[in-house]
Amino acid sequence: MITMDDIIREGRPTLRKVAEEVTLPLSDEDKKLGNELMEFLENSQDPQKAEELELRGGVGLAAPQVNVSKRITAVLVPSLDPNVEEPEFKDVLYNPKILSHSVQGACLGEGEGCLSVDRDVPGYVVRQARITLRYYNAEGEKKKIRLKNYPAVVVQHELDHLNGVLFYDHINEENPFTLNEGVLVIE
C-alpha cells in the first residue's frame, strides 16, 4: 500500500524526467502499480482512512511521484454534487496522450497543489479548458474521452508529471495572479 512516505518530494530527479512508455500488453507489475496508485487516491478521499493513514487528499497520483519513471497515472475526481456517489472521472491511465485541446485556457481559482510539493505556491496555473485524451486502461483497452474544466485540469496536471513538469512551472513568476482575457477560472 502506498503511503505519504512512498511519495517523493520536489528536488528528486525522477520528478523532472520524461517517463518511459509502458509496453502492451501490460505486465502484472504495471497493473499492480496502477491499482496501488488508485488505492492511495481512494484512501486519501476517505476521511477515516486518510486520518488513520495520515494521507493528504489527492485526485491524481502519477508513477514518477512514487519514484517509478513510467507513463502510468491514476485519476479519481469525485462528483461535485454531494448527492452523487459516482465519481466525475475515475481510471488508471497507461501511456496517456492528449490528442487535442481547446484554445480557451482554464485555471483553478485557488491555484493547484501537489502531493510531491510540501509548500504553498500561490498563483494561477493556466491549462486547457477542454481536452481529448487517449489512453489504455488496465485491461489494455484503448480509450478516447473528452474532458472539460476540473477533470481536464487534473488530467493535465498528472500528464505533466509524466513529462518532468511540476505545476508551478506554469505560474507567471512576475505576475502570478495575472490572467489573459477569456481564461476560465474554476472555483
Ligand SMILES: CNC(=O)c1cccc(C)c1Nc1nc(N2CCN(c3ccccc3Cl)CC2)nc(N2CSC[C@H]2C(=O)NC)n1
Second form
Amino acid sequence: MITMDDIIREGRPTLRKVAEEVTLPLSDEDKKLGNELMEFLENSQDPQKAEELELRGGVGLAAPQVNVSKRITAVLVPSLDPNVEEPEFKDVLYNPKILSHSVQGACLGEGEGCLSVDRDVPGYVVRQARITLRYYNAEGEKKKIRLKNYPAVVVQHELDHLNGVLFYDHINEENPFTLNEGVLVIE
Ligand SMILES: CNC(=O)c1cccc(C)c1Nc1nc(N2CCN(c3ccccc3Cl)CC2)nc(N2CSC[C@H]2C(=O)NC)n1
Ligand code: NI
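Having seen the form predicted alone, I'd like the form predicted in complex with the ligand now, please.
Below: every chain and molecule of the assembly, starting with the one above.
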C-alpha cells in the first residue's frame, strides 16, 4: 500500500524525468501499480484512513511521484456536491495524451498543491480549460474523453508529472497572480 513515505519530494531526480510509455497489453505489475495509485487517492480522501495513515489529501497521483518513471497516473476527483456520491472523474490513465484543447485558459482560484511539494507556492497555474484526452484504461481499452474545469486541471497537473514538470514551473515570477483576458478562475 502506498503511503506518504513512498512519495518522493522535490530534489529527487525522477520528478524531473520524462517518464517511459508502458507497453500494451498491460503487465500485471503496471496494473498493480495503477491500482495502488488509485487506492492511495481513495485512502487520502477518507477522513479516517487519512488520519490513521497520515496521508495528505490528493485528487491525482502519478507513478513518477512514487519513483517509477512510467506514464501511469490515477485521478479521483470527487463531486463538489457532497450529496452526490459519484465522483466527477475517476480512472487510472495509461499512456495518456492530450489530443486537443480549448484556447481558453483556466486556473484554480486557490492555486495548486502537490503531494511532492512540501511547501505552499502561491500563484495562478494557468492551464487549458477544456481538453480532449486519449488514454488506455486498466482493461487495456483505448478511451477518448473530453474534460473541463477541475478534472481538466487535475489531469493536466498529473500529465505534467509524466513530463518532469511541476506546477510552480507555470507560475509567473514577476506577478504570480497575473491573469490574462478570458482565463476562467475555478473556485
Ligand atoms: C496552494 N493552494 C492549494 O493547494 C489549495 C487551497 C485550497 C483549495 C484548493 C483547491 C487548493 N488547490 C488544490 N487543492 C487540492 N486538493 C484540495 C483538497 N483535497 C482533499 C483534501 C482532503 C480530503 C479530500 C480531498 Cl479531495 C485534495 C485536493 N488539490 C490540488 N491539486 C492541484 S491539481 C492536483 C491536485 C492535488 O491532488 N494536489 C495534491 N490543488
Ligand atoms: Ni503533483
